[in-house]
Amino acid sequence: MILKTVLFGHTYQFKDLKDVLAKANEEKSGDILAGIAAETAEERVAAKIVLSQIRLEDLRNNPVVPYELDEVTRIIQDDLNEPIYNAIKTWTVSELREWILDENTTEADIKKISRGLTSEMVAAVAKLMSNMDLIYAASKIRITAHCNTTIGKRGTLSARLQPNHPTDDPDGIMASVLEGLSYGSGDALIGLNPVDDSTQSVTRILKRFDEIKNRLQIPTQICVLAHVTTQMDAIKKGAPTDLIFQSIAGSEKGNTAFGFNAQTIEEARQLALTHGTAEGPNVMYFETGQGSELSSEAHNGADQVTMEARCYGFAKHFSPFLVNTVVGFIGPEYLYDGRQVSRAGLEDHFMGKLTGVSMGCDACYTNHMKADQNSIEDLAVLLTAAGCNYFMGIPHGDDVMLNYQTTGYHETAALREIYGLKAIQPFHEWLLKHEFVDQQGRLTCKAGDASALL
């Protein structure tokens, strides 16, 4: 490996491949605070030049967290398709980028090659792409998954109905659910972030979700986003659930900080398959977000984009129905402003798709970040052009429980109309039956009238 280059008469020498990956990353406040970012724009360009000439086999042989120390690395490496990897291992990162962006490279071609890529390779190629490159490349790939319905088909855009409530009041939650449904939200999932993480509370909400799903015959999925072990306990005690959720990290240490390991996730998956209420086979839901490993000092000196790519490599092992990056949730310590949030959202979406997971995005921001509603609407428009599977839908885009700003019920409906998209077909037919949308999937005058579902 050549880890140096001359740029404008100055020699830039990088200490190792992890250093190259970090300094080739677009500017992120998290990398800067961690002391691993490029110090100048020139150094960033130099790192990109060096990275462009790195071979894929060098990236496989130098994971950012050593194989013997980390189960996430082991899962990513051991799941690799060896014949496909051997066919491309001498490619440079630049050659991989040009191949993906080539107009003659098909979706099937990319899906096949992705089985021979490690997460470090996925992160590396993302670092050499502009925002438009990330949109164009991601738009070539559709990843579908099936729980009770099938998400990710071309021509569709979905939403997770997120009826969070500051006290988990069942009636308040149901009011948000019914309103969201009437705006066409909820085909991806009806999923609540609970205030009370107890088994009793989670069970109560799941039973209420299951009751309304069955009473109104809604073709969708239900989940309460408690800790994975709490959900497992609820299922064992008879709670109905379609999906099991967990926030994940790109390192074993990060997952330990979240309170689980790979064995826990596999036990949860098997429990959902044998005792859950979904058709399957995809019964897991994961959330990620750049910076989580840095916040728990679990990044092993690696940059946040590379660690995020490793989240998707880990997630893929468990065949999830949904994965989404909560892209601006942590705050300006990791993504400083709207520009960095937009870049991160496009990176994450592309990397998830290239890895092979059903990818959505919580286009969001915290109130102490230099971003606003326009920032996340801009990102949602760009991600829809890139073929994003789903967004969040919460009353007025204002999460009164998690205290952050995200997309509301209207954004997904507007994006569907702008781009000529619809909800997942069985859900679209359900909306038609209740006259909330027309044949083209556009909202009617009945949209927003939750009383129609009482």
The other form holds:
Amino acid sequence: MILKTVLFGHTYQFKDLKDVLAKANEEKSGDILAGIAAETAEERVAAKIVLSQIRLEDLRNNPVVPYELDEVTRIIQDDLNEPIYNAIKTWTVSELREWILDENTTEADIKKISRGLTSEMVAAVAKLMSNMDLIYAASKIRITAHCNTTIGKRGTLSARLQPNHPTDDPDGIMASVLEGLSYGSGDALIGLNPVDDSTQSVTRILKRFDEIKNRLQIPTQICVLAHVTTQMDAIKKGAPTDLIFQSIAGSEKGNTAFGFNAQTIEEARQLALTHGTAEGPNVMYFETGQGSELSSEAHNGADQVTMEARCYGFAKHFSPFLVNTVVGFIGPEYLYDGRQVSRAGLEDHFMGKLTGVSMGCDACYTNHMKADQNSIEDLAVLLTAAGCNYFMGIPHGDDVMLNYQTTGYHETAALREIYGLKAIQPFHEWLLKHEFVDQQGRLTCKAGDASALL
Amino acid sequence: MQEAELRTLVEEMVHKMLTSNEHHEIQIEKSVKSTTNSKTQNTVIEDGCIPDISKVDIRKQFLVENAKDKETYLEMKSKTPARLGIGKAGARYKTETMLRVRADHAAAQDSVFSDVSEEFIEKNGFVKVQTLCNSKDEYITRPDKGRRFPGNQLEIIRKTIPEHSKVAIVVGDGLSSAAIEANAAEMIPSMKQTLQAHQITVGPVLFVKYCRVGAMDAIGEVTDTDVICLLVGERPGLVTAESMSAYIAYKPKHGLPEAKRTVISNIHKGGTPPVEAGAHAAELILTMLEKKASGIDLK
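Output the form predicted in complex with the partner chain next; the form predicted alone has already been displayed.
Full assembly next; the chain just shown is listed first.
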């Protein structure tokens, strides 16, 4: 392993592999805040040059959080397929990059190799990719998953209907649900971020979701995104849910800060499989986002892209139906502006797919960030080209509970029309039945009228 | 169909097309003329004013064309502040709602990226200090620097707040200067009044530029004040850019766990009005002085 290079006559010596990984990142305010970013543009490229010659076995042998100290590292390492890993361990990161991009490398080839990659390898190759590389490579890979319906097939683009309300008022929530459905949103999921994390409140909303799903015979999934333990308690008390949600981090310490560990998630999954309302087998929903480990001081000195890749490695262990990066929610300390959010969204989507999880993206921003609706519309267009499974759907993109902006009901509809995509087939047929879309999946003049579903 | 019939049909069609084309051309000519004419005419700047779109009550706005049941729709919509019933232009937004979202976002951005005015600070007699941050940019990207002060600023803090004071009120810009200008001047007198009724006088109010919540710990550290109440601008949402929070803590010091702060959030005219929040904050302060604790320790 060589950690030194000369560029334009200057010698750049890096401390260790973690240092190379951090400095090879595109500029992110979170890496600067952590004090681990490249100090000059040339140093950044020098780190990329060094990283390009690192062998995959060196990345496996140097996880950014030690195996002995961290269950996320253990899960990722123990889940590896050894024969596949052995076949590629002498590849350099540069070779892996060119192999993924090669016209003779098929989707099936990539999915096979994926089983021999650790998250550090996945992150490393993302650091050597330009934005279009990330789109080009990701567009080769489709990851499908089945809960009640199958998400991720080619030709589809889905949306999670996010009917958030500042006081969890069930009638207010249902108003947003009905309108979202009439715009073709909600084929990925009808999923609420609750204000009140109590079992009682979560149960009340799940029952309303279940009732409307059955009454209108909507082929989709439902979930209330409370803490994993609250959802488990609700299920044990008879609440109907298809998916169990949890925000996850790329280290055990980060997960501890979120109030759970791997065992909690496995118990939740078993509970959903045995007492949930879904067909399965994919019954978990995870959210991630660059910077969350640093914000809970659980990054172990590693950069935010590598820590993010480790979230996907952890997620994969539980065969999730949905994983999405909430890119842009965390604030400008971690992703400074629209440009950094865009880069992070493309990295996360690619890394998730290369890891093998069904990836969506909450393309979003907060009001203290130098970004606006144009920034996330751009990102959504790019991610649709990259074959992203789903986006969020919120009335006019304005979340009145979480106080941030994301993609609206209209965005997924427009993206479907621009790219010739449809909702998940049974949901598309449901939309057709209600005349909200035409055969091609384009909105009709009846779309956007929630009262048509009353 | 007979050939003759077909011929007649085609002839008819061609005739129709021609005449309708002629008609079109005439129309086009007319409109070209009128445009050319209007270019040469003077544009009249009218005396009117386009109404303030931010004054439209979006809870009552309804733009869905040919809705099946408008009345029930409006009733549903009244249960949520979400932007429902907005209609569409193709698969995109109508101009009116698109502009309103842009306007609300503009207000939010301006309140983050502008400063509390010097006039406001002077008028209220605040004593101004600044954290280690040197710009708004540094402030939003370096939370660590927004919690600490350089030595010369700590001197001003010491001179302003007498050591071992019972209560100190601090105002910080935080993430919304609009929130401070809209609420602080009303909230402070209401707080002082309640405290005075209990024989507690509060000294001069500090104003902290580029202030994070943790700045109150640094102030507590050098002044050893019993209770500090920090009024700080919240991260603005689109509903309001004028929401302020009060963070109150007993003997705050560096490393104070977040759970030991008591928070009153959502202080603005549409949430908890500042005068009411002031009285509430004063009562909390009195309880803290009595129990020598704050945050979860109060429960």
